[in-house]
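The chain below stands alone and is given as structure tokens, in the form predicted alone.
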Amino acid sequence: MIELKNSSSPDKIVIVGGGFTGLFTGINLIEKGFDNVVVFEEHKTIGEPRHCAGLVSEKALKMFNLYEDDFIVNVVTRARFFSPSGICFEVEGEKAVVIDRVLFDKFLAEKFESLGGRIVYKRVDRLCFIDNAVKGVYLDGDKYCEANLVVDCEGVHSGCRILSMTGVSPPETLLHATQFDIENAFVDDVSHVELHFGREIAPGFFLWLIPLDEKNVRIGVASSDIYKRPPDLLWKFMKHGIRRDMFTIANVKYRFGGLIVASGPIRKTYMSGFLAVGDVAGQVKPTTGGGIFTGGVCSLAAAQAVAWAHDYGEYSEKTLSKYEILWRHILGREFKYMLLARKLLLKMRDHEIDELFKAIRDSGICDRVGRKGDMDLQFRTFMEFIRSPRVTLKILKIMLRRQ
């Protein structure tokens, strides 16, 4: 049995998967007191396989406490977004930063060992149930390690296998999503990224270009189309798109790839001695895939709700539903409006993104959108946005053509 080190705190908590939210979620226990938390990561190294965009606001890392010059490789502060046939609309606004994942998880994870937390490079093969509750974890067979609470921030990637191992259903929607890191590249403004969206672009979500220097580039794009694969419709995009000027002689510099969750939460997020957050919760923004923030969020409220049941006395399924109440309270809504406006965008066809683009320009409420809206807490700038007239028909009559 592998054991967790003494502590003046008799709690013991395991936390599977050392990634953003597990990393995170480790900090946030340990600054609520609980000195007896391990993190069991599956791969060798921290940080690694690369799966994510890296763009993040500046106000949800400071929100965080997690903000440093070492890991920021861009700032902008522009997002363009292109229709099917090139219409675009521009919205200035916050701050948001493209950060090196490698570093940024190096730095979550040099700062959890600093507080006295471990990370164990084991993979978790399966959870201990006793009496219909979680009690521990087994790593390499039956090496078995006893805890009082088991946290779930394994990401979607590994198939979700901690989790339905509860009897929860996992997320639903997941979506195949490729990234070129392109070097050579004629980055003609640092400070803009682009969204482009259309079904033989990006079906069932869009492209995205992150700007990394003057010369670099991040292009990425998902697919809910089996038979358009990520891989390919970016090359397609660098060859013959509308910005295939930016790549006449650049060149493939790195490739990653992994899944988006576009269904939004599961729709239980705890049990006796167990929490799942971040991805594999399906914590993440159905609109664009980024899961930082809606993360975070839920990592400080599963903090909390330990914390109350730890003043409680147990980690009872009753004690830990706060943990989903919490978080719910908070992020409920956005996930609301993020999952209508996923579903408004999948029943439209190219024309009808073309003509809502175009009413989106044509209204003058970019302006407005890019200093009311919110990166992170999107129902604000969805608000904005049929702040105008014209923008809430050309919506009413979409929607009424699908009736």
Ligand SMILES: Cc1cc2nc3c(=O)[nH]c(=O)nc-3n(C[C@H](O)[C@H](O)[C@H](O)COP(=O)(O)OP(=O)(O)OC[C@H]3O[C@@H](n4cnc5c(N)ncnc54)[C@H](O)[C@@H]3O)c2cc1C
Given for the second form:
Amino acid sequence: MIELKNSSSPDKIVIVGGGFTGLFTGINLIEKGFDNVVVFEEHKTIGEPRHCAGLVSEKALKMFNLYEDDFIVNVVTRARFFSPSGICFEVEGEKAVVIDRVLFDKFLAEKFESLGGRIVYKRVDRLCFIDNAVKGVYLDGDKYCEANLVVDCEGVHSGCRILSMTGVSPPETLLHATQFDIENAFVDDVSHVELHFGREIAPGFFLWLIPLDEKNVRIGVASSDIYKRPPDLLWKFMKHGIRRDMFTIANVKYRFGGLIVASGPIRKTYMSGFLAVGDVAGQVKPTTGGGIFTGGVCSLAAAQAVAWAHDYGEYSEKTLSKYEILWRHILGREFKYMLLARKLLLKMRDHEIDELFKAIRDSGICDRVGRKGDMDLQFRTFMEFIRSPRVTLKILKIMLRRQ
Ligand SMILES: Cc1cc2nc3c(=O)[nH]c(=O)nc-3n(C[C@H](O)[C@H](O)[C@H](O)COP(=O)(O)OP(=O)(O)OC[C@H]3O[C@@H](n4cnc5c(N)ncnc54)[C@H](O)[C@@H]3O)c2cc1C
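Same protein, different condition: the form predicted alone was shown, now please give the form predicted together with this ligand.
Full complex below, order starting with the chain above.
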């Protein structure tokens, strides 16, 4: 790990947004030696409103040095994938944990503050530009806060307002998602998550079932079809879907949702005095909507690039461009293949998903995919799937089919 040449720096860094990427970037910057890091959060409480399903690989949390038992709700080791007609294949391998996102974000906030960071519960209204460089932010009520660097971690729920002021377009595809936390469900196995695919079940995405314990399950869905609303899809699945037996006496304890970024990274994530990190930068897996691993990696890259820029003596467009070079170097190929997988999903008709899942199930590759694949670095998983000629042929047939 490279730290600052002079072990600390008084340069003021403003972070817009106290979600996962904002707080984690703050922690990483302080650990690099920046003493004056302020996070502005528009809500009164960290971690709320909730939107995340909270599924993340154990190794990602350990890699980020953020693993604590306190916010782990459940541990899962298997994923079952269901086609529209119920053809299922199972992949067993990597350990994933279900985290309580409110507790997790509060843990991050405490860690950030204990290191000397400051959280100010105020909304950033706009950026201040001088000579095409970002020099600070205006808060609600027109109060001005000067900064050597502004890191935009505003997420996508507020319409990417701050990012748009730099002239860069925000992520193109945002899918509406809804989740229900269900109690009194019949959960037969707490160690596996389920993913259900199909144009009637989850158009343009998938429906997920994440067990919290023997009686509680989180069910969620995202949809790219404005006429098939996520809450309606969830009710339909619970009443008529192939897992309806789970829900005969169940009731919805908590209902929440949000916007899933599904179009991959935005075109440019830096300018003079400014970086964009996390959901707002589209640094979310387009296949699953997971942003903790990708956002975390980009937070680390941002802190590294800011330290380099500091040592170079300026937070200019040129020095900060290293941030983009770094995160694209680590994740560029991953995003490329995940976008390809998403393109495949969008193209598939229901009977083609059935055929593909049957080919995967019958080809006997699932064990190997479980051992060699990776839920975060999905290029590897993709390569394991296409080791089977039968699966590759099916994929090619779908990709080459005219609309
Ligand atoms: C339904 C759903 C399920 C998901 N499930 C998973 C999952 O299982 N696993 C996974 O890895 N990822 C999941 N994700 C993605 C994950 O939640 C995000 O990638 C992650 O939380 C990182 O978000 P962020 O910090 O970039 O943005 P956010 O979490 O949106 O945080 C942005 C913060 O900025 C604040 N803010 C915005 N504008 C301003 C402003 N102008 N001034 C001050 N504050 C501002 C907001 O209030 C917010 O607190 C899911 C997302 C959704 C929508």
